[in-house]
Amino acid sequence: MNPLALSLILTTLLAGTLITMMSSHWLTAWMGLEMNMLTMIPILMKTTNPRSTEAATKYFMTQAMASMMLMMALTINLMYSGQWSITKMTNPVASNMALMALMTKLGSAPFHFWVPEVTQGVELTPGMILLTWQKLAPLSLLYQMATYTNTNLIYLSGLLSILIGGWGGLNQTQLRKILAYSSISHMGWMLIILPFNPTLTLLNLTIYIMLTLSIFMILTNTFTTSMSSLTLMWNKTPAMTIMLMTTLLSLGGLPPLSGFMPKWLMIHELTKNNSIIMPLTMAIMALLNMYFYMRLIYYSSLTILPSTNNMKMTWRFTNTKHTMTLPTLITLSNMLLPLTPMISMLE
């Protein structure tokens, strides 16, 4: 791609969602949302296959979907309260449809499918970029509306989401669907907890970013994509499995790494308003996706597979990608635990 219109696509993508995401009035929020997408769409068709553009395809259509529901939601608002404020949205019907929109947007439950075929068929800088900062949006959109809206239509989407991102991801053996099936069972979590503390969707956000973040900038430096591939790791880049295998630890949310600092305060969150069933079913839930998230540490660290002598000798050639923020992401996305008191201060 040309680097001028590369960072041309860059800068609106960059514009949409911080105008988003500063935006008090529903129109140039929804303004932001329709930029994020139309230059979302170059991105995913960066090397032009029939996947990408399948991919992009797919993307389009259920993106496009989600724009007319939610300026269809805002027109009925503004019929019936004369506002564009997106703090008082009254109407039951215009929160609800508001509301759906932003699910099929984030890709969580049961508004999940085109994340898996989306993210599968694009490159994995692409992915990263999908899976990580179209999230910010819609999430900021929800942020502003979590006092007024449906709560029990959260909880379902939520606990839907945890448990087909778990299970979703069970049989399969590319790493970018495992990784959107991750993302969908992650978005669960943190709409479940936005009724309660808006704070913890942020933190749980932040911490599901950097993780995620690490885990695609080691699998584009090492160039794996499935289960096969990731067989062959630990001959060429020792060092790169081990970060993977304590990053996927942490995504799982194991103590004492960084994951499990916002899983345990939204349980406690949970519990302190006499949710207990909830929190339970969370947790038990999330177990699916622990099983196949050690699926991969197994195939990446545990198996030594039989291979070529001139396959064992690929770790002495040089590797010509440098990642130079990898080291602080893998660093963040580990050792964070210790700074839970700090930030239960800042609540």
Contents of the next structure:
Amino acid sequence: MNPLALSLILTTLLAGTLITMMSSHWLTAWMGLEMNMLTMIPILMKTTNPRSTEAATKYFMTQAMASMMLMMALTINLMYSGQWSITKMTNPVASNMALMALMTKLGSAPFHFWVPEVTQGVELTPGMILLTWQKLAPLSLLYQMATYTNTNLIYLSGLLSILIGGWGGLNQTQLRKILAYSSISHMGWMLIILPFNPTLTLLNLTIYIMLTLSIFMILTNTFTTSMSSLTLMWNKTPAMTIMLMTTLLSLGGLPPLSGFMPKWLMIHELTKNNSIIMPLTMAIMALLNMYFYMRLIYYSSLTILPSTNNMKMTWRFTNTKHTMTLPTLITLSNMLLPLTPMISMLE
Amino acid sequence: MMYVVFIMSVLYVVGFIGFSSKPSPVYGGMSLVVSGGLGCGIVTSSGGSFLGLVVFLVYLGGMMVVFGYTIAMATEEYPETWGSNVVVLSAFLVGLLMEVFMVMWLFSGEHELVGFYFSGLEGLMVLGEGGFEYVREDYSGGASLYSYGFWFLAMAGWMLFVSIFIAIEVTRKRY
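Can you give me the structure for the form predicted in complex with the partner chain, which would complement the form predicted alone we have just seen?
What follows is the whole complex; the chain from before opens it.
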């Protein structure tokens, strides 16, 4: 893309999310979401094959429908309460409709169907922006309006997301689809803790974004998009293969890595509120996620598949891809657990 | 006369069904013109005569005209109309049936619906009762877009500017 057009589009993408996150008026929040959606489309269509066009079309259709539902919820709220503030959506029709619209934008079940298809149809970098940056704006709105929504709907969608994120990712060999189902599952965890302690939602979002950015950057640096390319990664960059292993374990929520922190604190918070069955189900379903991460780790780091001898010693070319923030991100995504008492700064 | 807004809104939905059943864009554009005109009528009847006429002018007179010209450039030999394909016809009829059911359900009982009253226009007019104050709300709303709400205007203008770039990027030739 022309650099000037690309910088314009990325600036507007940033501006859209920031406008939504900074707004207290529903109309400006909706405006920021629309800016986000419109400027995401050429980013998704950066490659010239029909698959990305189809993915961008699917993204546009689902997000436009969600924005329409959100606008309807806003006007119903305006009609019944006469005000536009985000935190006081007291009408149940309006708040439930807005909740469903925001869940569609986030890609949580039962509105998750677009996430694997859109993530698979685009390259790794637009997929990275899709799964990390695009979660910020809807979650900031959800964080503000969650007190008046029907919590049963939130629990249902969260549990369904964890289930579908776990089971859906089991049969996948394409890494982008695996990360899409991982995103659905993490959205489920974030949704469930929202009525109990919204700070943990933000904590989970932060750690999830760090982990997903690390994994996407590792994959971008080694040009791997499927599990078969993963098996050849040990040859090119053994350090990144090991880092992929630890980051994937962290994504699955294994102690003593950082991914354990949000899961531990969430289960703690849920049990403090006398809810036993739900965190039990959530923790068990997170094991499904852990299974396919372990499969990726097995094929990338723990096993070397049979190959001819000349493939075992590759010529090391200089890396032309930028790895600027990758060491920081990998350190953060693996070693943040001892800093758990610092979550009080998120309050 | 108080049913006029209701009838217009029902025909508005029927117009939407007309293009949602996916005929050729030639006929879809015509249906959109009908819906747009009726929407303008709804806005005008609810007291916002200025904004309704702005809708007519800009939406129908600007955007639909450009849409119509671009469709005329991309038209095909046998455009699909509502009667040519059984899929389109059945989609239209199903939508129409749903609308008829909804209207019948509305008239069947005294439901407290989403802002739907037949006792006048105050249920449909969000801006307040009566239109004979010192300042008309629709005019002052349009004016405040340029005074208090100039950042809205700036963002709207910016998005229109960026959407040109987006449209050009999306319609670039793909090999």
